[in-house]
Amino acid sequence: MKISLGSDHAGYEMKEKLKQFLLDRSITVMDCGPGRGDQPVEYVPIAQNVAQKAASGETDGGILICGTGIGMSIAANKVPGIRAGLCNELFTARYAKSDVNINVLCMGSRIVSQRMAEEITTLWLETPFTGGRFIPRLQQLKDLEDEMRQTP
């Protein structure tokens, strides 16, 4: 499994620890930045990079971390093919994967502890997509996305 991973400066420390957490579980990590956490960085280009890797299939999914997770989730969802979900607790993480099959997990470093981020990540990675009645809904999302691309 290969995961793209990125953060802004607020999420840098959590990203670095989560990277090691993933590597310890034999998951390949593509670190999309930043390379350091002591300088402010813009989150949009990092979210775009992580999301594009997930959307293209270069990675099996992505994880984005900023202070609240909101900015990263908004930016990632601008990339066609991405279903980014903000998950700052376990209930949402489970159903975001099982029902919506999110392919980018977003979290807030100022909201969740490192331990909770690891638990959310594990749950997201291990929860299977339910399929069934949720498949038409994902198709509706894709159709909406396609329609919006064609609208001037």
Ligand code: RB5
Second form
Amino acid sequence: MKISLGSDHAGYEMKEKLKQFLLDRSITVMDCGPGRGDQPVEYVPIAQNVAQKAASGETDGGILICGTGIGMSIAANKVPGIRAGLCNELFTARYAKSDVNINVLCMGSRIVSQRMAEEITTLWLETPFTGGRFIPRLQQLKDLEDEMRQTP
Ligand code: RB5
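Could you output the structure for the form predicted in complex with ligand RB5, given that the previous block was the form predicted on its own?
Whole complex next, starting from this chain.
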């Protein structure tokens, strides 16, 4: 499994620890930056890079971390094909995967502990998509995306 991973300055430390957490579980990580956490960095291009890799199939999914996870989730959801979900607790993480099959997980480093971020990540990775009645809803999201792209 391959995961694209990124953060802004606020999420840098958590990203680095989460990268090691993933590597320890034999997951390949494409680190989209930043390479340091001591300078402010814009989250939009990093979210775009992580999300495009997930949308194109270059990775199996993406993880994005900023202070709240809000900016990252909004930015990632602008990328066609992306269903990014902000999960700062376990209940949301479970259903974001089982019902919505999110392909980008966003978390807030100022909200969750490192331990909780790892538990959320594990739940997201290990929970299967339920499929069935949820498939038409994902198709509706795709249809909405296509429709909005055609609207000037
Ligand atoms: C950075 O200070 C902060 O605004 C950012 O990490 C994030 O929380 C935005 O959603």
